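One chain comes next, on its own, written as structure tokens: the form predicted alone.
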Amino acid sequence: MLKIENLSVYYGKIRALNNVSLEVRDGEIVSLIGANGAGKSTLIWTVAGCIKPLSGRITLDGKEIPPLPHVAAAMGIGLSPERRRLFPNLTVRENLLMGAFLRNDKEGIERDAKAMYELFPVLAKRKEQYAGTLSGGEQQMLAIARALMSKPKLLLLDEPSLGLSPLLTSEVFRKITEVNQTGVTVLLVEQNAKKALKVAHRAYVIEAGRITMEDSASKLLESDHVRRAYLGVRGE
């Protein structure tokens, strides 16, 4: 579904991504793990059309994604950004409707909003509450639901566990699995490597802007390098 070929991105003279190539197949959860500053979020935002790469190519179902976020969204890219970036002074329901801003099927939008309340029951209880008053976990679920309101082919999740307690992190990851089981393909960027690898089908490791490893998620969980660098397991 998603194919990234030889992608390079610079911020001024600083190279954030260096000839990155990866792919996400239809129906998968693919995780991208790495340390702070490795280039994870840069890659997500470039796929979403928010950053113009210096070189390389990104395609969705064979069609090139231009560096224009509204076009990427119309092509089927949904983004749940790092730190949620909700509209704090809009209600839960209004935030959901903002996720459907490119759609004009009123009945379909209402049907999908109802489906979001079923997928995330806490949002149904809070639908007339301002987003800025929600807990961190509730905000994260709203951010994911808002992205799903665009009916994406591919859902991009940028650090969904950031700032959450272990209990809420587990709940959010359960919801990510449920979303995937509805047929949505997921590219997940996450610092919590253990959680990310446990829900993913395949994964990539990014270090200093380069992809250094790729394999099934289960095999990367057993990798000595991944265990030492990202799972806090000490070597002998």
The other form holds:
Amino acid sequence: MLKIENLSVYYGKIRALNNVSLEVRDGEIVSLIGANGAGKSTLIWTVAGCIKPLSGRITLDGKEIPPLPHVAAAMGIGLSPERRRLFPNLTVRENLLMGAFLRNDKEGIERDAKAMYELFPVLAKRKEQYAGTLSGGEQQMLAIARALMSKPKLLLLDEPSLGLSPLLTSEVFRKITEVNQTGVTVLLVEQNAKKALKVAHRAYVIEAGRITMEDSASKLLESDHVRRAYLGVRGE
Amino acid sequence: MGELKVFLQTLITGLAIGGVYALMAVGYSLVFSILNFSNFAHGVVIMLGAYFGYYMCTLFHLPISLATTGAMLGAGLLAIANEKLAYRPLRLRSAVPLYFMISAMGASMFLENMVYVTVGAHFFSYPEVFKGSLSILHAKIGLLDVVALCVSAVAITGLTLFLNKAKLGIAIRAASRDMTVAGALGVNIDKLLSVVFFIAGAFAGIAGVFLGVKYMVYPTMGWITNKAYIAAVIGGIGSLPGAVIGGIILGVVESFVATYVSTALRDVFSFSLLVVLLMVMPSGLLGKTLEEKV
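Alternative state: the form predicted in complex with its partner chain, after the form predicted alone:
Time for the whole complex; same chain goes first.
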């Protein structure tokens, strides 16, 4: 579905992504794990069309994604950004409507909003509340729901566990699996490597802007390097 | 009963001027809420709106309602052109707000001088419209004031409904908080800004016609918008209700100072009001503390 080939991104003279290639297949959850500043978010924003790469190709179902965010969204990219970035001055319902901005099927939008309230019952009680008044966990649910409202082919999730308690993190990851089971393909970017690897089918490790490992998530969970560097397991 | 009569007249005049200030202030606030800079080219858009209306009245002999519509369209399109030529290039390079402000001043000087070069520095007056007056409790209320008040109220109510109910309106509020994410959700930011500038320009067109009818049409009439800017700042720039409240307060205060104190001191009062208010409430009446930004 998503194919990234030899992608390089620079911020001025600073190289953020160095010749990155990555693939997400239909129906998969693919995790990209890495430390702070490794280039995870840069990759997400570039796929979403918000950053113009220096070189490389990003294609969705064979069609190239241009560096124009509204076009990327129209092609089927749904983004739940890092730190959630909800519209605090909009109500929960209005945030969902913004997720469905490119859709014109009123009934379908209503139906999907209802489905979101069922998937995330905490939101149903807060429909008319400003998003700025929600708790961290609720905000994360809303950010995912907002991204899903566009009926994306590919859901980009950037650090969904950020700032959440372990309990809420587990809850969010359960929801990610649920969403994936409804047929949405997911590219997940996380610092919480353990959770991200447990939920994913396949995973990549990014270090200093380069992909250094790629394998099935279960194999990466057992790799010595990943265990030492990302899972806090000390060498035997 | 003379006291009451004067009071009532002063109040209505103040509200009418306040309504026109509010129309202009809303334009400042809308643009500020999204692009985070004070659009100092707004004044010339209002001035040119007044010219558009004037020429529709005199050259094409259109009735004032159609002339106002024409002025709204003309000023709206002019505001879009202003955005595309003076601000879009800066936006694409993610320039800081200061550059936008300098670009706005440049656009303002350019357009003002274009008027001097082409039309000249003459003062024009609109054909006499809304000349009559109504009598309420023995007070003579100018018809123009009543019309100005009603039109401002309708326009601002319409805008509020649009921002709260329409999909595009909600998108404008969303973009005022996070333009990048709004774009990533599918909002074409270029188009959205054209809509925002068109609204600001159309409101400027209405305000320009009212100012032209009430006073005169001349190249530097845009200075009046300093007052509208004050109104926007008093209310809390970036806040739509703030712009309206600020405009009304300023209009009414000015009107009362002119009647009961002295006309010469009117502007002294406006600016003092601004200074004192900013010392007490640095972000204006409804700035920041309010959940809603647009």
